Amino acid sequence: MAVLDPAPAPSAGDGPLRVAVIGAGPAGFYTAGALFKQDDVDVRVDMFNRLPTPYGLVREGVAPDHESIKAVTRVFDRTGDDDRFRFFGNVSIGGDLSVQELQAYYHMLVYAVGAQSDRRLGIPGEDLAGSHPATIFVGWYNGHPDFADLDFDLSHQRAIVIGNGNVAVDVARILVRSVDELAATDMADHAVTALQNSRVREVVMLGRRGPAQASFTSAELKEFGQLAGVEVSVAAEQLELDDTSQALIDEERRVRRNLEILADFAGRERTGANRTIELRFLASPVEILGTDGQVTGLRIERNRLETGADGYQRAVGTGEFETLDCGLVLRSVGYRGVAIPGVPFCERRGIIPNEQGRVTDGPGGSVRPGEYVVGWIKRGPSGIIGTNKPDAVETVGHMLQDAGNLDREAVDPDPEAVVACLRERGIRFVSYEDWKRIDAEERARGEPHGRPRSKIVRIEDMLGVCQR
């Protein structure tokens, strides 16, 4: 990573600059890691996060049999371990402290809290027992202490998976993958129970638009036919491309390499493998169907392509429905941020306002000092665990662009000063030393079983063993 040249920099009489940021996921790691780089700048960073763990959707949201992705935790520890680090897990902002509170203890604060919602359908029978967002599904699986104790329905042959991005086959996959492979990951006890007893034998996955416009990668979509004793299915007519679609074949490698894969997928012969994967394009979700409050089916429409003057390719319905019987709709159409109290945010795109990281009082408005954005809640969810890097780069470059013009004597020069208001408070935060000790305690309990650890997803049990 390039070091970035501050200007005007904070003199050595004015103290570190002292830095919070707001999220322990891959943004707010690497802006942290960003800005121990700069060799010229005495920076001191507290990292807040409203879980005890950190790690953000590396930790609970990365599918559980991709361990390899998370080896990325291991870059996020040299940061963690830095005497310049603190954390501050289980601390809630806008909650157990509010941003104001936070700006007499630092110069400025940086939001990397990701997009913690979902997107809705605005569909009749969203609400249906049954109807879930997938992110809430992924966070179940993975152990999340929001979702440990929820319960989805698999006793119904056939689940139905709206979307065609990454999460959509992983949850999918996750769904019909051999419990025996998944009982081998960090995948939550509770959930390997629960797939262990599951009657899901077929996933239909929709895509409002074709095949050519996924957004899938890959290497995401090759695993499918791979997977033991799995058939993937994918009708040869949803493969024809129309003019436009068939230019971006030619113009994206991924979406070239895309359709070799699913052509590959429609001309295997059937295997009579008793778990199926339904790829299908062109299909929007109408309407989920139910009885006495639970889910029975999905009504969808099927839809053709139409290109605007844009060069945009939209679904417009045809006026042909068809209904599937289904027990679980899980609805992966994209993620969406948060609000924080007292921080600005534009609910059109479900971010913080921002001009390449420094927040703004509104969409094309004023910059507020001292105030700054990274990740998901910065640009919107898109691009891989990586992307996260330039992106905490071009924010820190800003921060350090400004630093020599902050108010100093508008801080409390105690770093102390912070964790007394919480010990006041009885607020019972983890350092990075009690995570370690929750990790020691997760992979000692997963050894015996030849897991690379077993999860604890309970706050309580975590706060336990940060108290041995």
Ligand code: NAP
Second form
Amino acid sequence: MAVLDPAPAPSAGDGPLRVAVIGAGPAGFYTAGALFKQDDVDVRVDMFNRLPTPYGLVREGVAPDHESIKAVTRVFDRTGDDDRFRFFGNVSIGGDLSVQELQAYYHMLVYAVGAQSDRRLGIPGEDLAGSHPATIFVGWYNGHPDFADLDFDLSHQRAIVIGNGNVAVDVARILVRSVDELAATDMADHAVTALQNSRVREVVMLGRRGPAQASFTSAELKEFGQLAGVEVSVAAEQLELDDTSQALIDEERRVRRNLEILADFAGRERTGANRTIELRFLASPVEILGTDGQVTGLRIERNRLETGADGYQRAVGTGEFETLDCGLVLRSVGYRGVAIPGVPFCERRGIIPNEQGRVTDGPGGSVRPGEYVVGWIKRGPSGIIGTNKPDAVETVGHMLQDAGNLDREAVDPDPEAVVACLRERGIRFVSYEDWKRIDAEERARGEPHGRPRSKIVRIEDMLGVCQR
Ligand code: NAP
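Return the structure block for the form predicted together with this ligand; the form predicted alone was the one displayed.
Then the entire complex follows, led off by the chain already shown.
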């Protein structure tokens, strides 16, 4: 397969290497940062982002009560302030500007668009009112403009969260956490108000496999047990492990720690707190039940684990069923990538096919010169924010190897050409200075209330702040 031969880096006479990074989340910023850190090639980076605001899931995904994780934006701002960097927020690639058009202005494109959709369960009732992907609930409480106008029915006592990852843990915690505490965070104002009026008191978090197979991390799990006014429970018999699961405890510190924390939860005295989180394992949703189009319950099947030849322990139904009443179901079974028009896409994995960051025509296909990929759209929705750093470094390494083989004639050398094109089309793009105005305004709105910021959640309002 045709991987480009390593070639000498281009000489200064070629002019700077012009790179477009599409997506302003952690993967995009780590890519720009890695390009600026190397000395061999003179690089200019233009970053395009569909929303006016940068930082991707650090702004729209990280839970509002995990403020310290957001400190990573300081690293991204160092890149944002670099003279070699320009930000074009509020520009949709594949919408306002096609990938083919972008290729006229840049030697290299890097897709850093993340995973913007969610996986489906494929069970009856999934689309009833009151059944939502957790990813949308997360976007809603974090003030993502796409979801700011949604309503979640929080009028029922019990909510069920399906999934055992960190997103499931986040949404379960947010549903029962004290609103006074949430009101001191940067949670979107509309979500604080809705949660103030919430009648949800019981959250059941459902894992299809056992506690040793859960993908949540220990610090996140432990936090359940520290929430004021919340009782966390798990039945002791749910923590009995088969031999293969027991072996996982010995192999992986995280699993061992998780089981210790769960054992602590199982042994706790009942406090009578009026908000609860119950963890249930080895249960799969089989149907979301409803009346008049609205969720009323969830039918689940008990599972047992079966170990395959590859050692993977999968959940197998036992034929025993149970129905749990609830008014809200949040399906937290993973994010999924979305195709960009004109760019290859692997439907099976929900990623852009690639070889260590070089985009290919399809899985195992030929490399497409000048097109690269980083982050979740490269490897799938896994890992923490920092995982995207080595991931970006790998892709950047290949970009630098390929830099000498580019057809530089094919690209308009004038950096203002893309700006003129956006202006001609009437696209109101947001620069990094503009973003800083939005940022300052949000902080100023939050400050009198002791909050880190009060988020602006409508794009028109963001653009209004930029124009002042
Ligand atoms: P995840 O860790 O992949 O969890 C997905 C969960 O969905 C798994 O428990 C999976 O179970 C379950 N699942 C999948 N299909 C299912 C089905 N048909 N029925 C029932 N359950 C099903 O993904 P995530 O929670 O969306 O998180 C994405 C990434 O972001 C992760 O790497 C996560 O650690 C990271 N993240 C980190 C933080 C943090 O650091 N605080 C916060 C949020 C997210 P199986 O294991 O059985 O497949």
